[in-house]
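This document starts with one chain, in the form predicted on its own, laid out as C-alpha cells.
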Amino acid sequence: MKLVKQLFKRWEFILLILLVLEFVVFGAANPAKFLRPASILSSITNYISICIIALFVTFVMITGGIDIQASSIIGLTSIIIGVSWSDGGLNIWVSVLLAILAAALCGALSGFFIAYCGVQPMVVTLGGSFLYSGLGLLISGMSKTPAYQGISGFPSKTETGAFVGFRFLGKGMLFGFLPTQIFIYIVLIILCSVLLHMTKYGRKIFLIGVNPQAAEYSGINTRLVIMSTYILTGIGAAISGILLTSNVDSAKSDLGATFTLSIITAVVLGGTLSTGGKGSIIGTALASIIICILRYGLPLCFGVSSQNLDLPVGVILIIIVVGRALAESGKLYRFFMPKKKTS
C-alpha cells in the first residue's frame, strides 16, 4: 500500500497511466486503424522534432527561465544546411556541423544576455525568435533556389531504394522496424536523463531553480550554468532541424515556425515548474508522447479535424495541471484509495 501511495505521488506515474488510457480509448474506438505499430511509430516520427527540443528546454525551465526561440533556430539550422551544401558546395556533413555550431552560438548569445546582463528570458528569447528567423530569411536569399520552394535533392537512396547518408537520419530504419529518428530520440532521453539527474551539473541546475542566491553563495557559477542551458537548447534545436530537413528533404527558413507552444506545453505537462526548481526528462518525454498520440488518435478514431486539435490539447493541459497538483498533495491517492471505515 505504501508503494502504491508513493507511485501516485510521482507525476511520471500519472503520465504513464494517461498514456495507457489513450491506447485503451483509441484502440477500442478503432482497433483496425489505430493499433498498427508502423502507424504509431510514424506518428511519433512526425512529431519527433518537438519531442527532442522539449527535452532540452526542460533544462532551461528548471533554472526558472524560458526559451521561445528554439523553433526559429530550427529554420535557421535547416537553411544553413541547404545553402552551404547546395550553393556553397560544402560536404553535407560539414554543412551539418556548421549548422550545429551556428545554433550553439545562437543559444550562447541569448544565454549571455540573460545570465550576464540580467535581461528577462522571455524578452531575450522573444527577440531571438525574430532575430534568428530574420537571419534564416537573409541566408535563404543567398540561394539560387526560391525561398518558397525549399532546397531539396539531398543525397538519399541507393539503387535498391534504401535511404543512406543524410536522408538516413530522417527516413532510415534500424533493425528493420525502428525509425532512425526514434532511435536518436531514445538515445537523447538517456543522455539528458543522465546529465540532469545523475551529475553535479544537473544538481546545480536544480539548485539554481530553487534558490539562485543560495547556489551563488555555495560557490556555483550560476551565470555560466544558466548560459549553458540555452546553448544546450540551441544544440537540441539544431538536432531537430537536421532531422526535420532530412525527413522532408527540404531546407526552408520557416521549418518549425509553429512549434513553440507545443514545446512549452510538453515541458509543462511533463511536470516542470514554470518557476523553476522541479522537472524531469522522463516526465517531458512521456508528456510529448501523450500529445503525439492524442494528435494521432483523435482524427483517426473520432474524425476530429486537424485544425481543431489545439482545443483538446488545451483541455488536457488544464486537466493534467490540476491532476498534478492533486497528486502532489496526496488527494488523488486518497480519492482512489479511501480509508476504511472503522466500526
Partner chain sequence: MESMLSVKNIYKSFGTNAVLKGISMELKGGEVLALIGGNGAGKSTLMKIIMGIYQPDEGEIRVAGEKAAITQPSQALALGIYMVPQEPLLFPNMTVEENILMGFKESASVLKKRLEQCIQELGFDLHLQRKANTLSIAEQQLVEILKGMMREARILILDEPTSALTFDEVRSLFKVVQDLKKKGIALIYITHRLGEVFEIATHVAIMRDGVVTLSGPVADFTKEMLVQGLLPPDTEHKDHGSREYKAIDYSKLKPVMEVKDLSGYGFSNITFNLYPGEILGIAGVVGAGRTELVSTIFGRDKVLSGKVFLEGKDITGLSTKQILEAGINYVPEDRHYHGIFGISSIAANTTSALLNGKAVGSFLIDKKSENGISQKYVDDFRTKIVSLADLMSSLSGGNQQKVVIGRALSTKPKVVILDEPTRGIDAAARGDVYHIIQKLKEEGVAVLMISSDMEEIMGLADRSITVYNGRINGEFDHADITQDALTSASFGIVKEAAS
Second form
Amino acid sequence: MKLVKQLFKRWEFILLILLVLEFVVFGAANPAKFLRPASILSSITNYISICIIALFVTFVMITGGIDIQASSIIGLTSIIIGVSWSDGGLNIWVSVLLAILAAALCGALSGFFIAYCGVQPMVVTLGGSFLYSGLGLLISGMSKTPAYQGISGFPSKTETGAFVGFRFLGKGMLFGFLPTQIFIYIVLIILCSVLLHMTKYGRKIFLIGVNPQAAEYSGINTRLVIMSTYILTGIGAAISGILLTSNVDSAKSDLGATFTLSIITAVVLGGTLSTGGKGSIIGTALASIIICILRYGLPLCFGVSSQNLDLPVGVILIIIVVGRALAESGKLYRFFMPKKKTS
Amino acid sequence: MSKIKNILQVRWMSSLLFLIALIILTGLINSDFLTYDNIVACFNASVVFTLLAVGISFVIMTGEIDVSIGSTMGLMAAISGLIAQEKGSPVKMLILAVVIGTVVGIINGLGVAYFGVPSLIFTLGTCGVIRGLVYIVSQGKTVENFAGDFTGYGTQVCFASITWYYAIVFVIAIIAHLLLTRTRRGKYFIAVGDNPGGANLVGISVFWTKMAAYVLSGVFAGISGVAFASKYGQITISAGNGYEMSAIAACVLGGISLSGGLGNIAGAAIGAIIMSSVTRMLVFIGLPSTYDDAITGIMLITIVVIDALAQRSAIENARRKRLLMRTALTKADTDAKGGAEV
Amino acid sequence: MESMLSVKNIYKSFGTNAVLKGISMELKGGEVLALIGGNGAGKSTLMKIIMGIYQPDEGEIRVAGEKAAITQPSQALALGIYMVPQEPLLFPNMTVEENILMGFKESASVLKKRLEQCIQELGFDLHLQRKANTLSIAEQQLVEILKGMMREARILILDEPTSALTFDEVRSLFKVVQDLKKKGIALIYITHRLGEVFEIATHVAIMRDGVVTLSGPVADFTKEMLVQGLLPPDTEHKDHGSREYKAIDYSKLKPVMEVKDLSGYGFSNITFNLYPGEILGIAGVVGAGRTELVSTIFGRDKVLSGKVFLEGKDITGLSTKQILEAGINYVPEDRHYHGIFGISSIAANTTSALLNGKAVGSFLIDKKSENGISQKYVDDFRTKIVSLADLMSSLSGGNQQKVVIGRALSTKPKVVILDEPTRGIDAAARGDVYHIIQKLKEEGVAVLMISSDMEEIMGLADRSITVYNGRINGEFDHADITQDALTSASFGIVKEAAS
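Could I see the form predicted in complex with the partner chain next, after the form predicted on its own?
Starting with the chain above, the whole complex follows.
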C-alpha cells in the first residue's frame, strides 16, 4: 500500500499510466490499425527531433534556464552538412563532425552570455534562434542548390534499396524491425539518464537549479556548468539535424523551425519544473512518447485531422499544468475539503 | 553632455536613436534609401508587428510573457477572412477581435495570475489550443479570395504617403503609451513588474493588473489579426506562427526588460519598426534578405548583453558603495566626535 | 493628550517559538520612542504586527484611542501608520515622484502640489524626476519618509534609518525627525546606536527575548543603564556548553590563519590571527560587516587590500573552490538563501561541497560513500531524519543546520567559519550545535564563530573580537569576555578597561 502511494507521488509513474491508457483507449477504438508495432515506432520517428532535443533541454531547464534556440540549430546543422558535403566536397562524416562542432559553438555562445553576462536565458536564446536560423540561411545561400529545393542525394542507397552509410542513420533498420533512429534515441535516453542522475556533473546541475547561491558556497563552478548545458542542447540539436537530414534526404536551413514550443511542452509535461531543480530524463522521454502516440492515435482512431493536433496537445498541457499548480498550492485540496472555521 | 546621458537613459529614446542610426547607416551605403517615401514605407510595413508588440508589452511590463498572441492573431485573421469572403463589415471583425481577444486574455490571466502556472508554459498551452481553433474555423483550408475592397484598405494613404492603417496604429500606440505612463492605473503595470511586493504594500492588486495586461495583449493580437488579413489577403492555417517571438524581440529591441517593470509602449512601437524595416534596409544595402534573421539576432543579442552588463554593474556598484559608506562612517564618526568612547 | 498608538499584551509565536511574550507600549503624538534590542528580540515582528503584515496571537492595538484590527498593510495605511523599512521597498525603475505617488487615488495635479508642499516643509533636497535606482540608500529613505508624509501618517515607524547613512545625512534626518515631532506626529525609532537615543528620542524602550525589559522617558536613563537593559538577567541560564573551559596555551601555537589589514566591501583594516584548536568569537550587531568579512575571506567578494594566509600560504582573492581545497569551509548566516538545497535530498546536501574532489566518486556518484559520509554526520550530530533520501526542506531548522555543518566538515577543513550558527533553531538543537563546536575544538580545528548572541560567545569562545561599523573595535581574552564588554563594544561603546 505504502509502495503504491510512493509510486503515485512519482510523476513518471503517472506518465506511464497515461501512456498505458493511451494504448488501451486507442487500441480499443481501432485495434486493427493502431496496434501495429511498425506504425507505432514510426510515429515516434516522425517527431524524433523533438524527442531528442527535449532530453537535452531537460538539463537546461533543471538549472532554471530555458532554451528556445535549439530548433533553429537543427536547420543550421542540416545545411552545414549539406553545403560542406555537396559544395565543399568534404567526406560526409567530416561534414557531420563539423556540424556537431558548429552546433556546440552556438550553444556555447548563448550559454556564455547567459552564465557569464547574466542575461535572461529566454532573451538570449530568442536572439540565438534568430541568429542561428539566419546563419543557416546565409550558409544555404553559399550553395549552388537553390535554398527551397534542399540539398539531396546523400550517400547512400544500394541497388537493393537498403540504406548504408549516412542515410542508414535516418532510414536504416536494426535487426530488421528497429529503426536506427529509435535505437539512437534509446541510447541517448540511457546516456542522458546516467549523466543527469548518476554523475557528479548531473548532481551539480540539480543543485544549481535548486539554489544557485548555495551551489556557489559549495564551491561549484555554477557558471561553467550552466554554460555547458547549453552546449549540450546544441549537440542534441545537431544530432536531431543529422537524423532529420538523413531521414528526408534533404539538407535545408529551415528544418525543425517550428519545433520550439513542442520541445518545451514535452519537457514540462515530463515533470521538469520551469523554475529548476526538479525533473528527469525518463519523465521527458515518457512525455515525448505520449505526445507522439497522441498525434498518431487521434487521427487514426478518432478521425481528428492530422493537421489539427495542436488543440488536443494544448488542452492536455493546460489541464496538467493547472492540475499540478493546484495540487502543489493546495488549492485543489481546499476546493474539495472546505476549510473549517477555527475560532 | 549630461543632457545626452539623460536622453540615453530614457530607453525608448535610445531605441529611436538606434533606428535613426540604422536609417543613416543604410543611407551612407546607398543614398537612394534616404527618400521620404522609403522611410515612411518602413513605418507602413510595421502595422501588424506594432499592434502585437504594443499588446504584449503590457504583459511583459508586469514581468510575465504571452506566447499565444501569434495564434490569436492567426485565429482572428482567419475569422476576418471568412467574414470578408461574405462582404462582411470590418466593424464586425473588430468587435469580434475585441471579444475573442478578451476571452483569450481572461483565460491566460486566470492561468497565470490565479492558478500561478508559469506564464510561458500556460500560454504555450493556449497557443496550441488557439492554433487548433484556427484549423477548425478555416476547416483546414487557406482563407483567401476576399470579396470587396477589404484588402485594399491597407494601401490607402491617409496623408503624406502614410497609410490609414499606420496612422490609426500610430494613434493607438500613442494613446496606449500615454495611458501607461501618464495615468494612475497605467502605472500599475510597471509597478507590478518592478516590485510586486512593493505594489501590494501600496494597495495595488497584482491579480487584476496581470489580468488586465493579458486581456489587452489578447485584444491587440485580435486587432492585429484583422490587419493581417487585410494586408495579406490570404490566411494559411499556420498564419502568425512565430510572430509572438518577433513581437517579443521587438519589445526587447525597444528597451523593455523581460523581467518586467522597465520600458514603455513607445519603445515597443519603435522596436517593431526596427524589426520590420531590417529587410527593406538590406535591399538597399545590397545584401539579400537572407541576412535578415542573422542581423536581427545579432542586434538583439548585442543590445541585451550590453544592457545586462550595464545593469549588473550598476547594481553591484550601488551595493559596494553602500558597504564602503559604512566603513567610511566610522571614520567620520570618529573625526566628528573625537572617538566613540564613553 | 491622548495616546496615538497603544499596544497591549501582544503575544506572537511562530510554531513553538514564542517571539513576543506580552508586549505593551504607548506612544503619544509628538513623542519619539527609541526602540532598542538585539537581534531576535522581536522588534521587527512587533512592527510587522502594527503594519498588519502579521496578526498577533493575543492582544490589542489601539490607534488614537480606537481599537484597530489591522489585517492588511492597506488598513494600517488607512489608519495613518507608515513604516519606513530598513531596506526601502521602492520601484527601482520609476522616478522619485512616481514612487511617492503610486497608489494614490487623487488627481495628479493635486498630489503634486501636496508633494511639493511636503518637500518644502521638510526642506528635503530631492530631485523628483530622478530614477529610484540612482538614489543612495539615504535618499531612498527620504523617499520612504515622504511616502509616509504624503499619506498623512500620524504614526511613523523608522526601522534603523541611519544604518546606511553618512554623517551629514544623519544630521539632516535628525532635523526631519525634530520637525515631525513638532508637527505632532508619533514616531517609533528603531536603532542599534545608543548615542542616537539621547540625541533625538523622548522615550526609550528596550526589548529582549520578546519582552520589554525597560522603558520610560529618556531623561531617566544613562547609556550604562541602557546597556544593562540589553543584558539578560543573571538568573536565566541556558546551556552554552561552558561547563568546563580548557585554557589554550598560545605560546607554543602557530596561527593557522592570519588576516592582515584586510579591507573589502563593508569592512576595513581587519587584522587577527586564528590558532588551531581555538574558538575565536566575532561579536557585533547585524550590519557591522562581519558577514561581509568572512564571506570575502571565503572568496565570495573582492578583497580591496590586505592579505589572508592559511598555514603561511597566501590565499588572498582565491575562488571559493580553491579556498575550499585549501582547507576553509563556511556555514553561512542566511541558511535559506546560501545554505540549503531545499528540494534536494539530505545526502545531496551533505556532500555538495565534495563534488569537486574524488570523495564521492570520480565521475559517477558513488552512492555508497555518499550515504556513508552523510550517515556519519547524521549519527555524530544526532540529526533527526527518517531517510537520507528525504528532502532537506522536510527537516526542522535545527536539523537543517546540522546537515549544513556536516557539509562544512565534510571537506576536512582546518578552519571552519560559523556565521550565526544557532540562529532560528530550537534549544535542544542549539545544545547539540554547541557540543559539535566543542568537539571540533578538541580535534584541533580552528573555529571562527560569528554570533550576535553574546552568551554564546561567552560560553564557547577562547578569545573574541568585536566589530563595529566594519572595523575591529575590541579584542578580548577569555577572562575578559563579559556580556557587558561585548555588548558595549558591539554598540560602539568601548570601555577603557576592556581593550
